[in-house]
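Take a look at this one chain, the form predicted alone, written out in structure tokens.
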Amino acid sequence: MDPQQQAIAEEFDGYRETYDQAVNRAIAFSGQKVESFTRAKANDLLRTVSSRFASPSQLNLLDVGCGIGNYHPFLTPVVGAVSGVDVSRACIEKAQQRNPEVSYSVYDGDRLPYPDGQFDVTFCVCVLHHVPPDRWAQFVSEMRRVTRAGGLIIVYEHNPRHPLTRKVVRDCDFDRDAVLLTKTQTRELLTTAGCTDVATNSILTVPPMGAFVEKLDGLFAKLPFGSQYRAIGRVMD
């Protein structure tokens, strides 16, 4: 593992037991807890996948940069299989304790430890901004490599143009060195990696407060005001 990736891994090792607390401190002004945002993004992921595949229960998903596996309890009852990979060994150990039905691996931040085309959907949630910018293309290229032809790559990221998002990033202990990506940058990364039908949509334009508000949030998907966004691309056949 190169020194930058090693430093990232060691930093997140230290948040194995306190990840949620660190996020909750940063978002305290919103009146919400990290689980609300986690649930909302997991639901968005499931809606996105369900709209593009006939049988989500047959799909094999990979979460790149999965951390302590917060999203996985919401996914495993719906899809066929979930795998998670991260550079932090301590976080992977915690994730495995929490989600024994999920297959977890540690990797070096360079090459994902899976063969070509293993997964139907490969996704990452607010991970890319922790990757050194000179390795963004490699990171997305690896997501592309392990996704089957006809599969999807989905990237969730912070919207750097949203003032409250910038506040959260400033206030979050492990986001001190984050480099936020614009929608345009993320679209270009997916396109360069060989994805087609690349698109971005805003999410979390309104705070996550239940199913009705999540549906309302979907009405604002084309507007630029979301605190985060979803970028999606299909792997070419």
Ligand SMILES: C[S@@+](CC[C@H](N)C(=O)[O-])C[C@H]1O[C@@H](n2cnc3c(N)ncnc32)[C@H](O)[C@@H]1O
Contents of the next structure:
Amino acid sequence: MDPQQQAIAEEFDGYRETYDQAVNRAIAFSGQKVESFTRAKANDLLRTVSSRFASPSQLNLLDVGCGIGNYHPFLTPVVGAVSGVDVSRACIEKAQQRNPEVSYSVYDGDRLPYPDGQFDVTFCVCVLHHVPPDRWAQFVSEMRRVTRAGGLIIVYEHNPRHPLTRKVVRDCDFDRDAVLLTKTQTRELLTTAGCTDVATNSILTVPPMGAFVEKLDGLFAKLPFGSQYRAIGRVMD
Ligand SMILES: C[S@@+](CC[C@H](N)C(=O)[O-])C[C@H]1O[C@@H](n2cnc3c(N)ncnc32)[C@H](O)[C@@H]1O
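The structure above corresponds to the form predicted alone; please give the structure of the form predicted together with the ligand next.
The complete assembly is shown below, putting the previous chain first.
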């Protein structure tokens, strides 16, 4: 493994049991817990794929940089299959303990351990800002490689222009080395990787406080005020 990638993997190994606590400390000022944010983004992901595919229950999803598998309990009841991959072996072990029905793998941060075109949807949540910038293009290109033609790549990232997001990143122990990406940078990465119909939308403009507020949040998707954003690209046929 590349030494920089190895250091990142080892850092996250150390959060196997304390990942949620570290996030909860950083977001304590908001009165919310990590689970509320996870649920809101998992629901956003499910709404996004359900609006683009006829049968979500047939879909094969890959979560790149899945950590301890926080998203998977929300996804497995709805989609056909979920796989998770990460550079942190300890996080993957924890994820597997928590979600026995999910298929997990560890990899070297270079080549994803799957054949070309295996997944309908490949997504990552708050991972790219931990990947060294000179490896961003390779990371997204691998997401595209393992996604079938007509499938989707979805990237969730922090909005670097949002003051409270910058506070969370400053206060979160494992975000010390994070390099945040603008929407434009993420759109360019997806386009360069060969995606079409690339689009970004704001999410979490309002705090995640249940189904009604999530619907309200959707109304603000075109405004630039979300604390995070979602970038989507379709893999060309
Ligand atoms: C902030 S955590 C997010 C975990 C999970 N996506 C979530 O939102 O709960 C970032 C994760 O990215 C992983 N990571 C860092 N570089 C990676 C890479 N090149 N490929 C895959 N995962 C990576 C870390 O090991 C860590 O588990």
